[in-house]
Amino acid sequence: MGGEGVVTPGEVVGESNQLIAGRGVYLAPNGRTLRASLTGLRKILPPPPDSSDQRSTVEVVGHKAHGAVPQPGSVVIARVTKVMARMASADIMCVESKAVREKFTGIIRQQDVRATEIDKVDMYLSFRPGDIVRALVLSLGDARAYYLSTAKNELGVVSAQSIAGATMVPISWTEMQCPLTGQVERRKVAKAD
């Protein structure tokens, strides 16, 4: 048993007569063996100086523990990947100001694009693939994706490229303009800070 190393769930990480079970570790039914409850790095922490128990603590720190995870109510930055008649899908890149380490997919449904005239929302005039959007996480959705909303003034497209490849400039809450060609494209624009 070395100090640090990657362990998987159920793997023996120590004996209870020498170590105390910390985070990510449990005492096996035999009452002697300590096992990992998640995949991560095995760490040994020395006992506090004032502790009567002089055993060190073993813990397993999940290697995904530091990546941000979307939660209902958090604001995310996502890149639109696909636009359909009733929804748009997007890859979540940041939660609040932290980058995500794994892939999370979000879905913006037609009824969640804006707060007014929901029945008149045209998804193709709201988003395009490649757009960067600021959105609110509504719920965990189904097993495949988080439900996102852009139904606030400060939510929506924050950055978009025109057909000419230039970064467009917002000119209203429903339009962005290409600085090269002057062409106007429709979007659900996020109000600038």
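Values in this document were obtained by computation on a predicted structure and should not be read as measured data. C-alpha atoms forming the largest set that superposes within 1.5 Å between two forms make up the rigid core. Numbering follows the first chain given and starts at 1. What changes on going to the form predicted together with the partner chain:
Annotation for K43: C-alpha shift of 2 angstroms or more between these two forms, rigid core superposed. Core-superposed comparison between these two forms: CA of A28 displaced by 2 Å or more. With a cut-off of 2 Å and the rigid core superposed, T57 has a Cα displacement that reaches or exceeds the cut-off between these two forms.
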Contents of the next structure:
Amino acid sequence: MGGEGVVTPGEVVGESNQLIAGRGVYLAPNGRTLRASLTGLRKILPPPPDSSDQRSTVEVVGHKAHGAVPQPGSVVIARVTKVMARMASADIMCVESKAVREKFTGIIRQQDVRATEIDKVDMYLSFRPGDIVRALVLSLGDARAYYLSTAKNELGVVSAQSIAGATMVPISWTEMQCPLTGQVERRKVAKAD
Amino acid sequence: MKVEQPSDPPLNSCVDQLVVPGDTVLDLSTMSNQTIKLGEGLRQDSDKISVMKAGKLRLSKPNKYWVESSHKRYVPCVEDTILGIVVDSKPDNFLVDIKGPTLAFLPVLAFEGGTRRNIPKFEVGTLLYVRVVKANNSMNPELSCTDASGKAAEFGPLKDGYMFETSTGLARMLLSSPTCPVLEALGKKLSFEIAIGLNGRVWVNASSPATTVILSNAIMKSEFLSGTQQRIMVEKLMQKLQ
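Now that we've seen the form predicted alone, could you pull up the form predicted together with the partner chain?
Up next: the whole complex, starting with the chain shown before.
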């Protein structure tokens, strides 16, 4: 039962009295065998030194390099597609500086735009369609979209275009200015680091 | 063949003139006072102000410029008072057609003394006199049946009467002050109620259908008449009525 090799979903990868189920592995309904839930390479990890349970962990790691998938708690970069009265919809483009391979949609609700005065938020003064925002994934949301939040200083609009078509320069956490016309537009701006 | 570039017109010569899209009407580098306010139909291209909509260029001293034009369709603008027709109702708002690019939302609580317990029930097709609260190009406009302080102030459904559609320019002329000549002349001889929406809808309510017909015809015909011509037209209509 040692060693590595390619396993397919459903294949037995170990016994529960010898190994703990890790990523990509689940405990079969009979309670004794561990089976793979992904296609990939089987790996054994040594047990953590301080725990009472001295079993190794077996996990299955994908054999292809998959694109990143947003997880709750990860910071993503998204492009706003639609702004509505109570929420804004955005296409997630990168997760933690890795580009995604498939289309993920996120929703930023009115109460998640900022941390203070959340019922007075005007969505149109926070985002516009086409803005690039840095957001935090709150949860997996529903079948249609992840729930995102920009309620922190370093989250919010990172780059936006003005009505005249130029990339705007941030002035404060609520305003950005167009370099061509000098017009100031309101956004929820991320603090640059 | 050499194509000549149009030279920039001297300052203020275009005011109250017909302008078409592409005309450059102001050059900021030649102006002494560089703070100007641009209204509808004008756009800034670095130092030049150019026209986006065909119409008459207007100036309100000291520095407000805009292009006045008349259209059959309406572009929603904040604080406009308009006439809308209810198309659908959802749990949170009514969907109202305002002759604009999208339907507008009228929140169910946007009435004087509006609470969850006394939500008005409007049938599809109800005519409402409303005020635009939010209007920007990526979202559906939001309406309200109260004025800014929360009072009802004549907003709400309009009962009976007859509604007809006009251009936005005629609606603005009817609402201008001092009172438009055609309305003044009609008001001297007939008694009626009228509501004018800046989106090109006018509602009149009079005691008899004949009066209503005369009112609507007189108003629709008065769009391109001068003040005197409007008074003469109303006189002739009144004689026919006798």
